[in-house]
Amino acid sequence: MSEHVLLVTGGSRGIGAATARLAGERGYTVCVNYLQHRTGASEVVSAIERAGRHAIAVQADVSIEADVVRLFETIDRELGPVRALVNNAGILEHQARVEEIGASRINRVFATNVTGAFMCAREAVKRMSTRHGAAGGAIVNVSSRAAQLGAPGEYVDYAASKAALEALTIGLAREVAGESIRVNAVRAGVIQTDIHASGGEPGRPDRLAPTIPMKRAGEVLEVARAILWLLSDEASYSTGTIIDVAGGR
């Protein structure tokens, strides 16, 4: 069983799944969760795989609890206890004003975006915890700048979501500091995935490319890059704290 096992959450595509290859690269043993996508979940697995570490894919719907439990339980019997978690897992709907959102809407986003990575955020304290015996880990949460920019006339209801991702981070970071684990957030711009055509615009990133200082949208593998380091021993005096990746924006 490896001591370096880390589950990432939506990590069939996207930015999850450019941090799940980039894990692999760096020596960890992944979990690759995945809802919908097994053909990208495979894939994923194959590319560590070929870096030389294990992967294993596991699809699980991060808005059930019964499915985490069985995430983790199956990560336990396969690879061994998580030790960090990337809680990636998120959805947006089509562009709308708030007047235009019901709150079947809202549910199913909150669902995914806040209950699931609490839901992760339990189990992983559980099996990282000193208090629990264990020897400690790493939480990293996928924000947006949604959470401060509000994404008026698009999606208000993901931007809160991610807000409250964000209040669980700094909650979680000072409830279990002194067991061993660290929980911070990246907080990602404008970045080119495939989320922005489940929002109705694929074009999004090039349309706003033009207001980001930077003037360009960011990559995948860019975030990646900064979770990583939020997992890693060198931000070992790092919790409860929120990078932005956005280019300037």
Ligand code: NAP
The other form holds:
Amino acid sequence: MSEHVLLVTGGSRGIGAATARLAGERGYTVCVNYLQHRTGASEVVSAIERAGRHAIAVQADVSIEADVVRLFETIDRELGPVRALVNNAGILEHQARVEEIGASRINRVFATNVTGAFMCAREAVKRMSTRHGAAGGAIVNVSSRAAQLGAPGEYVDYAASKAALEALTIGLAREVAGESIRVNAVRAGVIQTDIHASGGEPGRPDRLAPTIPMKRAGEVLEVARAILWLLSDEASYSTGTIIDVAGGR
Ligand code: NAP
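Moving on from the form predicted alone, please list the structure of the form predicted in complex with the ligand.
The next block holds the full complex; its first chain is the one shown before.
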């Protein structure tokens, strides 16, 4: 799959940025999508270009359908049709109990984490499926251990959105398995990124480290490597599967 066009949503920071950089090193042409942090996305593009591959940064809010359509049309025009997609863009909000969570917050979290992934997967399948005369492709969704643990007292809404993303992974994988498209997910544990600060606790990885079997939080590159494996032909017989990258269960 390398040398192919890859879209990483939310590629300006954290796990997405590490995935985009590693993909560049492995020979992919990369579209680095971002929401606000243009500078971060530009730095990732520069790193990929230093590795000798072509990359572009495209601003688009994956929770907005028209933005997703524009994102894929931009890729068609500037890089050619996508052959690989990483649905990485994801958000959570301040730690809270369910009794404090309102509908508007749930809708915001689901709009990015679930609807965004669905819309990107839809546009990708249109461009990858042998049903449409295309050559196939691979999709990797970035899920969370929260889907199984539920994130009580923190963000059950986020956990529920990741459970939905896992159902998308399983259902879409089965739907397009005969069309040369593989759909898999990585279920990340506690990884050192900015996302914990957006939940109101930047030190969360250090607090939780003693509870993890390996006694440490994970690094973004450790997640990126699993994503790149699932995208690659090395994973040619895997679809609808979810790999834990969480330092143990
Ligand atoms: P992060 O550091 O907060 O980065 C989030 C990325 O998503 C940024 O690039 C951000 O763009 C982008 N983004 C957010 N909303 C977007 C939208 N509506 N449209 C387009 N891009 C959007 O997060 P992270 O920790 O790397 O998380 C990446 C993925 O891994 C998420 O799906 C998250 O749920 C999942 N995950 C993370 C952990 C963890 O412990 N870190 C664990 C399990 C799963 P800007 O930079 O422009 O804001």
